[in-house]
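Next comes just one chain, in structure tokens: the form predicted on its own.
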Amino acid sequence: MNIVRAHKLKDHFVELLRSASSQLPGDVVDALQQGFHQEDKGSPAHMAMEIILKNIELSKANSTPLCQDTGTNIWHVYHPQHICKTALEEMIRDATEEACRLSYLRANAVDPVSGLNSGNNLGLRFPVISFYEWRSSAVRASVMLKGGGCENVSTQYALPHESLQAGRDLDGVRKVVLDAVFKAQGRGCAPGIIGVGIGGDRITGMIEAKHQLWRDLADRNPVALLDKLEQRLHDECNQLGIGPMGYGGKTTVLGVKAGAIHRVPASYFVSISYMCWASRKASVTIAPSGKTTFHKRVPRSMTCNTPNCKG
């Protein structure tokens, strides 16, 4: 029997959206609490972090959105070969409309030509859905809600960058990432999480940068040079003094995650995807038997680029 129809995936996807919208993953909450305790008591940074943590508590208790901007819904769906992607997409779109009706999501889909809002969070290529075939017999879907404020300060650089004296190497990457975080100030709703895509073209580089945002904050990059870069950038970004919501302080970023993909010789792009403190994501796995498992920390297979990943 078709797992898509047999196990009412639409209902599971609505629940997934509710969870993602109202509850942060544990790694993000842990990092925010750590930041709260680092800030000087009574400082604007300390008070901002206290408000953020209270907001997290209330949103979880009441199943209300953590932020009024529930953003662009970005879906990664892993499925076995025999599953119809069209049916999965229909379920996701139906679930998106239902979640909007229930106020788990805000109506965010705006036609850029007419300026009209669709009113149901559906539009052309909205939500954004990527499908990956894998060898498991289960379906696993993950959703990330990417707010507009942090998306507005996401950016892309081409190396070499003369004014920053950034060459075509990892030190050049480091310089432009620091420049991007400094220019964002509090506008991206700091403390943020920084996804970095090194290489590719202007499209694939930004996709890679966004892909890094699926990673757990506690993980370490398996590429030694990138791991060293991530740790250094995390420390240096937090020395910029921007702090929570731009009020100053020690917690400007919660983490920096970087990935590299091949480029052509003529181009060296560094793509930077800024995620606000409300790093909303969740995933669900549905076995052929109908057993359903919801995850707040995204499983490893969701953070790998390998086709036919076993999970």
Second form
Amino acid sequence: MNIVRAHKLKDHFVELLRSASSQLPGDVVDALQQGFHQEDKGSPAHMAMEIILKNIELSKANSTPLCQDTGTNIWHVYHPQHICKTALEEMIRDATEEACRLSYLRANAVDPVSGLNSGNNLGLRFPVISFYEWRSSAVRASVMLKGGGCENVSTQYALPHESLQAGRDLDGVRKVVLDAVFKAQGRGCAPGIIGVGIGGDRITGMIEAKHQLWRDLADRNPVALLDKLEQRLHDECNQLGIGPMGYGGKTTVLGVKAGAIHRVPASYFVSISYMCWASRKASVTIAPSGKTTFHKRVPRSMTCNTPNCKG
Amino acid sequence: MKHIQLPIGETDIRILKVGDEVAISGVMVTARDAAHKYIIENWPKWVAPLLKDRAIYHCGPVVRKDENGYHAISAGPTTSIREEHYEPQIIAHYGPRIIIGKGGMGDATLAAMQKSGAVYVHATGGAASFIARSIRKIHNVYMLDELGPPEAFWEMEVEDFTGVVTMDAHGGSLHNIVRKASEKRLHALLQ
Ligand code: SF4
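Return the form predicted together with the partner chain of this protein as a structure block, the form predicted on its own having already been given.
Now the full complex is given, and it begins with the chain already shown.
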């Protein structure tokens, strides 16, 4: 049976993009609310958090983009065996164009050679789509809208790092993450969420860092040492005092999430993906019966490294 | 909250200080990367009345068109530092009084603002639906075909557009203050 054509996947994908662009996941909203309450009343930081919260309400009520930069759209599609990925990709591209026409997405695809905007938010490897085969018979598509401002402050370090005196261990990782958050100041639209990829090469390390951004903020790392690192960094990043928008304040990051993948003996990369407070993600599962479930929180399969995870 | 009506003169702009919360009303224009590059390569005359004593907004809005014209539906600030290379020249040449964006700008812009009498207003990054509500009307768009919707010059009328003065006309910069303080803490944490 062709689940792709049978169940109007395109319409579901348009809906997915609408909700991703106009509604934040619950864990992020909770964390922002907490941040608002901890900033000093009357401070610029407090005002910024208040505006952010008002913006969240307005965007949800009117289905307007939370932020005009609807970013690079990163799709992860989990699919059963024997499914036509070309058709799935077509649906995603059609849905993207439609969502752009409906102003859920901005026309964001620019040709770096000619400087021309494609006008429909489609381009070469734009959106970015990854397919993962899994054992379930359903299709699950998740999309993340990764803004340019926070992408610009994302970065990568090679350990050891001399001036930071960061060695090839988790304390070295801690030091470079602090340095990256310091260097970003408010420019990634703080408060941010920090995805850290430890190890890998220059590409896979950054993929891991981005992958961490799918995790729920409340999610604890199953690896004890990484969990400790995440908690410590969360606390220390906030001690930097950069605050919302870099105005100075207590809420610099909403969370730090770290994953580690194998590296070669010669390299020790730490890749840091900065996600702005507008951490827009949405997920939908379409069963073979056609039953469609939109998820309020991104399901665990998105953050699991095992390709056959059924989460 | 201080209310600002555009156009605004030098004396009034110099009253503003770092940390002031402001609500801006009047007509201003968006310009971001391609628009800035275009300006300093061409120094167009038609831009002058849009900028003199007014505000440049670093923004690439999501705009909807219907029978009544264009409407901004999502219009938050973009990162300003990318215009650092252009802005001091534009300030000196056209005399805008307010630069609006996010993330702040560098020392060259700070010096240009101090010299000509201009301030930087930081809008809340990402708060695009909220900000779009203060955009009452889009009067005009320039170079839409050449630059594309996010990069075009959108001339818009705003009412109570809120932000924080983070760089003033006296060389003050909240960004420098926060950077210095956070650098100290960073060094302590790196020990
Ligand atoms: S970094 Fe800021 S401007 Fe860019 S998408 Fe995120 S919230 Fe929007």
